[in-house]
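This document starts with one chain, in the form predicted alone, laid out as structure tokens.
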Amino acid sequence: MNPSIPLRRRALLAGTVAFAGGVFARRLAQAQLHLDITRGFVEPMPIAVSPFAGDGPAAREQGEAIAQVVSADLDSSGLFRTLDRRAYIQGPEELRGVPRFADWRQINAQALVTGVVRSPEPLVVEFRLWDVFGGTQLRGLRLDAPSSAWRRVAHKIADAVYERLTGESGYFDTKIAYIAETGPATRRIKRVAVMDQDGANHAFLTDGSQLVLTPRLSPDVTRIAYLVFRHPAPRVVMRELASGREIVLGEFPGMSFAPRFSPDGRSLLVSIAQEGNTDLFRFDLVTRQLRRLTDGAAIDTSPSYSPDGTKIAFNSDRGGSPQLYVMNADGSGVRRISFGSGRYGEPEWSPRGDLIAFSKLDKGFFHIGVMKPDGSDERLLTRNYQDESPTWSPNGRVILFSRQDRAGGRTRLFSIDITGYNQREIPTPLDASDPNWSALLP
């Protein structure tokens, strides 16, 4: 779904609080059911997600589909285990009111999700999250949106459940941009593609007639920047997702690549190669001014802002091999943070600010790892033939990356929890590389 599709904004109930993008929430009774996710391994919480009741056949069908997406989202986190619906004792219509909690305790459901759908236009969904053993309602939402946005409504509900039960914000109402690849290795066709975080609503943004690399979504998820190998020189292009309009971002001298938005979306970090040397620059999207941040004989690339915009992590071989460095946003105060064995690259600052993800080549294997911004507490989460391009979920809990299992094999997208558990493949129709995970949709 296009994130620019408007979701109608209107007051639905007394005391309603607005969700971004026109979906509204009402906080109701609070209870103590909570999932502790601070430990390394978390036993998934058993949760029942009932098909939503509907006012008519079409609404009931949509309620079934919404419940399926909510279940899939929660299961994919590794923190929840949705119970088999064949064990449910109460049906959707019976669950319009207060559930018979004793029936749900019999199947060991700790939490229960119920809802009612009214359609076709606008789509109105009322959802409730229940603490089964406490016998209380934890959360209630009423969501109002176009019928075409039903999947996004489902993701919003999953985010609400996730947040209420874990204490962290969710990450299901998001997009993933990546490079879709086809063809032989010597004539690879690459296209920029965008999809929902679960692989749905897949769309190609470019037609494959030109080589494209490093897609990066803006913080407000309205634009995407990427490198286009276009005659006479490669250029960084910014595309508006709603209109499809492309804007060439200046005529930078030399080869420019690895664009990365600042947290406020007002500027881009880019790497520019000139005469065998590569340095980092800041490009102001308002004034169109280019400012040099590094200057030396080394190759400096893969810049990533800290969430507050005051620091930049980057990759450089200034010490003789590719390592990770951090500097102030104006280019001052450069310091090396990686000191382990192997070659480090592709640093990506967590949205929480507490960790930097990276890729690492050591002893013939690639790894995705994390370390603190001062370089301490390095942990490797994966080990494979080729794992690259880490990118964070907006809550800083999950890392998405690309993987090739063997030479000439498929390149696919995988995600893994920062604890090193719950590794999963994200489905794509073609080979996939260089992913970028968006912020929560506005």
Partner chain sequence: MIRRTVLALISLMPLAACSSNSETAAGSTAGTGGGSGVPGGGVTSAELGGPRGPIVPGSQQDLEVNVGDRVFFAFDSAALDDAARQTLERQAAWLKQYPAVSVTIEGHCDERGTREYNLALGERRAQAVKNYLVALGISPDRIRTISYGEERPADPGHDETAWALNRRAVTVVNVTG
Given for the second form:
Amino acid sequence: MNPSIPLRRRALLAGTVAFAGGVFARRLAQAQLHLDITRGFVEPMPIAVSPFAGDGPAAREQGEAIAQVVSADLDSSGLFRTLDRRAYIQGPEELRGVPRFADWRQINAQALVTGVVRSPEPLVVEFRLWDVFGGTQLRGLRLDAPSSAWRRVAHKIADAVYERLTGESGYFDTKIAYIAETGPATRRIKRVAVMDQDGANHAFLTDGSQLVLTPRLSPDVTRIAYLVFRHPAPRVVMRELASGREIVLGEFPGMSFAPRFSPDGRSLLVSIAQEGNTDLFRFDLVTRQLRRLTDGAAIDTSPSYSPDGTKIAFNSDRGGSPQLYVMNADGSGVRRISFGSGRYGEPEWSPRGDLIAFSKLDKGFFHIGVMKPDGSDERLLTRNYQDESPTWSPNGRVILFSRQDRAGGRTRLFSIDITGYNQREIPTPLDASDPNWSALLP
Amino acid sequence: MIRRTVLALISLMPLAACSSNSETAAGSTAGTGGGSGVPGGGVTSAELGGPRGPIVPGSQQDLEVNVGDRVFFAFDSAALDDAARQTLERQAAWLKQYPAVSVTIEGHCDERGTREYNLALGERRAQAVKNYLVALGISPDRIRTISYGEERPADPGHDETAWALNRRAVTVVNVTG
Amino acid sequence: MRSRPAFVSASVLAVALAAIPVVVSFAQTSDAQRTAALAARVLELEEELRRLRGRIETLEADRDRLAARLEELAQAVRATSEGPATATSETGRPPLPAIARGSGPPAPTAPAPSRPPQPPAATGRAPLAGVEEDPAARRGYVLGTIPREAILGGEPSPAPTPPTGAAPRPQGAPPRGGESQTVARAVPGGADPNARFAAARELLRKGDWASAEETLRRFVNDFPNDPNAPLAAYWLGETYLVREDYENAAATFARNYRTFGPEAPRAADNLLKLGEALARLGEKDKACQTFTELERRHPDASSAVRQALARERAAAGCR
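Show the form predicted together with its partner chain, please, the one above being the form predicted alone.
Next comes the full complex, and the chain you just saw is listed first.
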């Protein structure tokens, strides 16, 4: 009896694996090469990213750099594993034509990215994505840009690969605004900073002489709104990203904070605190009208528009402790959606509209979690001393947040897939908080 | 319980500082012993003021040392307990004594909340203090409020002691001119 | 003082007059203190008001959930009672108490498994018991892991009208219409699938796992295309699981999923139980993979399944 158990178990496990394999086989048959990312844990897809060929040495150098950025993007998603290029049999110049698929099958690459830099200035790049086992081209694209934008070209290529292989739009050609922090806790110096999604092209937008908080990028990523501690009261200000010019918003009564752009970029939600009472207002950036959305002796703040602009999720203590509520965009039909244990905050509506991310303090720990907009299916993704400020990747697959460890007290940015897997630190030169992930750049 | 003890200690601190001040000021330094190392040489002495120099009446230091410049709050609350009310009654009397002084009430929170919620909560706390002072007869024109949320902790620690110290509203004398 | 005669010296009068503001000022202070106390009291009342509103919000949410749950139960009851008399009498109500698990009492004739298949605390339900379980309801857990039809006897058995929201028929299964005309003669081992299925259910109800296993296995063998085959196969797996025969349980659930496909009734349950059995076998990685697969393939699984999934995942320590 005993010896037979391992055998049975092995057979059983083989059966289980076979059933999973069958699933994949069917998917492959349906859609050539496809990576399903709705699963929690995926074995990363092995992919080869060849250095791009180049017409001339400068072009080749550029091609090498672009391939590196593409590889780093794909690896960071946790869905792909770029294969060590030392194992590549075919060189970049050989790959100007159709690849010898057998060479790539041999190293078990399921997909292959090749490209040619036609001209370094202005930059002209052609890239192709190949299904190695199917022996077909999945995508071909030509990109033109000034050479200064070469990283964006690389991000766009990575987005094209991600999109073709997962069926979801990518998120690599994006920016992150955040607050860079230095100095002791009691006299913290904070600056608005903006960087590419991968940390490159880092820039400070403010000099640290004034306390600044909670930056938010406009949907078209041309403007940024944030809170600045300015006399006579802390207030929301807005700047043009390109010029740095401040766009005057007019006077708000009392302290204004927690700015949020509407999905159409036409208006700005702000919280205004007056006489100890904080309410939500919508400021129309075109007509410059300020309209009250909530009223009552309670704190209403941290709003977030649904992607279609018809609803607003927000944080309120009208029920005695901070909880999440959803209302219509005109302020009507308020409904509480959080009923779990703990104190909720910072609802952030997913760009896909299917989930609301939030932070939550429960039994001494902070969590980043997600729930459906009706409040059902709450799922906690993280647990830490202090996890705060969730913000979504534009495809609604990844959440960026800030984390402070009790021990070191360092505050850093992390990302995590909504499946709860693939948690990664986003390195920043200084401590970082209040992240805001932009939409895909136009 | 622990928190209460801590707060009790804190509220005693101004008094302690006060008495030590006057002690140092009163007890003159008699000499420096072998300080100069010159036997039989001229020994000079000078009166030392308090560690921060003389207290100017109607100044921030006067408020801090002789009245109490801050009140503390329970977690996620802006309610004024008895200790807070007593402090504010002293502050109101002090403000009546110095009618030219105007103040800013700074509302603060501990770090156990979201940044934005805490900005609102800090404002609620500052406003609670202002309302109390106004009810005690101080003109609202003399009192501004500002919330720093969790941005300016008094104690950089990460425990209940630090949090209790950080949930506060501080009355700050406006520097004019 | 102020009643002094008019010939009083000017200086004295001055002192007296000077005293008046002092008196008034004292009166003001005492008024002011009352006002201040009121201001503080308003603040406290506002906080109290918010707390009360919070209570109302929670109570209303609980009430809404209970109302929805009652409506579901009522619908299920309607669906069952509208079925033919034979089906009702044979399946009995409440059916399958032996399988119902959790906070309810153990089945009287069950061979007392040392570990019930589900930890009772989070979701387990004897019928209706969970509704009163406030903390669970507050967390949004209302339905347990036992699907509605099992609780109420709405098992899409010979009844012509399946309960609302019943899973679609498996592909290749013969249409259900007209089967209710077959009058069930409860002859175990006979040629009538409905009677055979009813007999198996009766054995399940009694907690006679060994006989139920035998009957269910033969049912699945003899009537692989019967609409009840996926259910029989699922319950076959349960007979192993409840007896802690995790290897046979896992094998059965895995086979069920392959055989009947993802659209069949109980498809998601099969994956859930497969994962559970694998976890019990110590095959953590496989279990977690299975849970992940369940989540991916059945995003619309019932909340009962999803809740159980979350719990089993945690129990298995899946990352």
